[in-house]
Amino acid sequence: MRREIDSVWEQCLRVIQANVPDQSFKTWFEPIVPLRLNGKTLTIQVPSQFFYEWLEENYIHILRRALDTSIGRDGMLEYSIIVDAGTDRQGPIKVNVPTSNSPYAAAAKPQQRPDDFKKNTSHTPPKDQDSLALDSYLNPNYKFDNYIEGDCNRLARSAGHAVAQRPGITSFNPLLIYGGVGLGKTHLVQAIGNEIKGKHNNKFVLYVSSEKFTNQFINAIKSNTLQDFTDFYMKIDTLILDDVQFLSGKEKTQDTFFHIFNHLHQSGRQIIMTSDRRPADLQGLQDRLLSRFKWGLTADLQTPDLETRIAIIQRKLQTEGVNIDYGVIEYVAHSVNTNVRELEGVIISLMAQASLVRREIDLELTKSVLKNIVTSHDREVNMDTIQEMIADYFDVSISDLKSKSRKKELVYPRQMAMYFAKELTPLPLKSIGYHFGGRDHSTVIHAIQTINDLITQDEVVNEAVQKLRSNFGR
């Protein structure tokens, strides 16, 4: 019988990894334990009822795929959810549930603890991704509320708003938003489209991505429904086209979606699009589409600065409910430089974390979070690798590289990993002198500038970077 419940949970496993991030399958999935087959129903036991809420929330469909992968149609899922880890006299609390997938879930319900993290459970069933339903495929949770806005985003949000409040009228029309992956685009647009349902429920609205839209077009004309299709879409009020640069190469479908354009600017109906680069850059669209593209407003969305990401922190926990030291935020916001995405990544695998070894998120389990997240996603050298080198190499200790001491023998190793902070991270100048102790950006700049100018003209500190940036594994 062991046997053979390991056997279906690898199956679903398997299905599961070849559909989710591997860093969502590290932190989601392999601490589950598969407890018992009964019949077709499934049972395992998850760590916390945290992660019972986040799997039942953004993970529900992958789960089912996985079961009629394993079990069959009929397949169903329980989960056995730790409430109380217990002590070695006790064994740990569990309370049983079905899946929402399963017609028993509405009678079962997990017992809640005050210090619980809180979701909400919600579910609606899934869609058919490829057909011409009269459904907006708006997401609720977008909204211009919980969009932040800082120096980075604040010319396409206000344009967005404008957009929001008169759609088709304002000389925004089209509104082209670009920008890099997790810079916030669908968020936005979809905030869009929120608020116009909202202030016109008269309008219908669409938000739609360019790999769907071109799809419905290939089964349109497989059909032979190809103007169905193309009246579906010159009926709609609000148009919100997702990657349009995925349109590339796509000759028909780009034919088909600059008469549906015309048709729909004419008429006084609003279009907004997203692309990840402006519309100079965008290869493989015929120059008709580009040149009306450019007929609105094309605005960029670029990397949030430090004050926008820690606004962006204190906000998601905020909204799960959780409060952490603002020095342990300060520290993320200084060591996630890239993009909103992976900064709300590193805020849900730290409640993740906590929530498996039942901790507080402290400095500690935030240093540890990231490194893990480093090393395992990006492959990149992080700062506190970097400190813990250099220290190392010259027998020195972290806090002296953090230390306000000027002395020689510690000015020298700082000014070094300061130099390697800078090839090695994405971190801006701001974001490591933090790391050294709070020092300013023109501590840093001196600093590789002295490195520099060592390099060539000392051969003892070409040789210690040289073999540093070995042990880097540059």
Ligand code: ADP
Contents of the next structure:
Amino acid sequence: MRREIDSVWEQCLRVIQANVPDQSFKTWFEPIVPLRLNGKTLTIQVPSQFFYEWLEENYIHILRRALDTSIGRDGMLEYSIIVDAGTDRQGPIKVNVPTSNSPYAAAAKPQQRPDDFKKNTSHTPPKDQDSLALDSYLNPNYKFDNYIEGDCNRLARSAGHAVAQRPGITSFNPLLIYGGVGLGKTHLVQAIGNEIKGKHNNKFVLYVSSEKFTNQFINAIKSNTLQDFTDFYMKIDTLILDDVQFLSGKEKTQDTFFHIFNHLHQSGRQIIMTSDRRPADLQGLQDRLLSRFKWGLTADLQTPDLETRIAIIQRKLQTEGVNIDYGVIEYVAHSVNTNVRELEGVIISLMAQASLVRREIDLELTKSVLKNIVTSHDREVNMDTIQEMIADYFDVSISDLKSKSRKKELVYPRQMAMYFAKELTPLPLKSIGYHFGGRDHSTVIHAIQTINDLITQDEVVNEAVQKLRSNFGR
Ligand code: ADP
Ligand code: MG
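Hand over the structure of the form predicted in complex with ligand ADP; the form predicted alone is what we had up.
Let us now look at the entire complex, which starts with that chain.
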């Protein structure tokens, strides 16, 4: 008679096989031995700590689903780990496999796991547990298609494209892409990875941030599974290591990466890396690694120019199915010239804002959204510039603004100046009062309230506020 556990495990495997690529199934699930079924608790045996951690990190949701199907929602999973590839086993590790789509495996980490994997950086793409892309840690949304070409990225993009067609074969090995934050490094290298996967589905592509690589390495040392760690990385056909500057000063991690690098390179596998600075400025990276980087191609990403920014915005809006005036697009492109991530942030806020207040994205809405976002590189607005600008606009003097006079023609400009001081500077009300002839904070509050009321009641005031705001560059 068949054991119950065998049929339960067979059911699990069916669910898993339907949800992960063949290669991953072979690598990660075939070696598992179902050990026992104790009530609703299934114990499986895995070959190493590293193996267990990889499963936990990458396949927790698939495992959960498999358990749901084979045992039921209260099914539990235990791991038994073979220590030292022999017979010597350590006690099973009990884990709670989350029952819903809980944020990535956090709940499933057993106590004794060090603080690894948690500090996943924002560079790691969102993990879609249901997607085949999960396996390579590639975000399927990062494609060449939606990577807008411009002077700023032409070399990097076309080198990346060449590598994607013939991984490991071009002389661009390794390919190192460098550039400042938010300029599209991760997008580009992931696009390469996705393209390789799409073209050669037998190739094992892996995207990993350097931070995660380091954490895995540290963990492997702690759990005495360094061999598994390196074996695993040496199996990869295309290794994408993001933000390699993170390895700075981490000598041991660099040593191991050096060996992995050499092995992969010698056997014609593709290595792709990114860095936030030029290799020459990568202090804390061993010379022998840096010299390896020179074997291939180093290409930089620059801040996109105006046309490219416009194209990026248009593309983004098109993807979201949103239509806005060219004038507005131009305005945004002119206002945000730091990096693409910030540009995207503005567009997302705009769309959110437009849907919140149910109105079209027009110039006015755009300006008010930008006012809240674009702060880092604004020209500085301080109390002096505010008082100067207001005095000029209302044709009064700065000392009038600070005077005790309660004449109507002075009170209004003064209130307006206080209103903008509150809006445009980080000063507390008390300090604002101080700058206006030593008034107290309740006077400032009253001024702000008065202007706020007038804005809604009096079109002239409203227009003046808009005009002034744009004069202040907001
Ligand atoms: P980095 O890794 O250099 O910090 P990312 O690759 O994360 O930057 O890019 C930030 C955001 O900008 C991403 O959402 C990315 O899709 C987008 N992006 C960057 N460059 C481009 C481009 N040339 N075309 C379209 N989107 C881009
Ligand atoms: Mg990145």
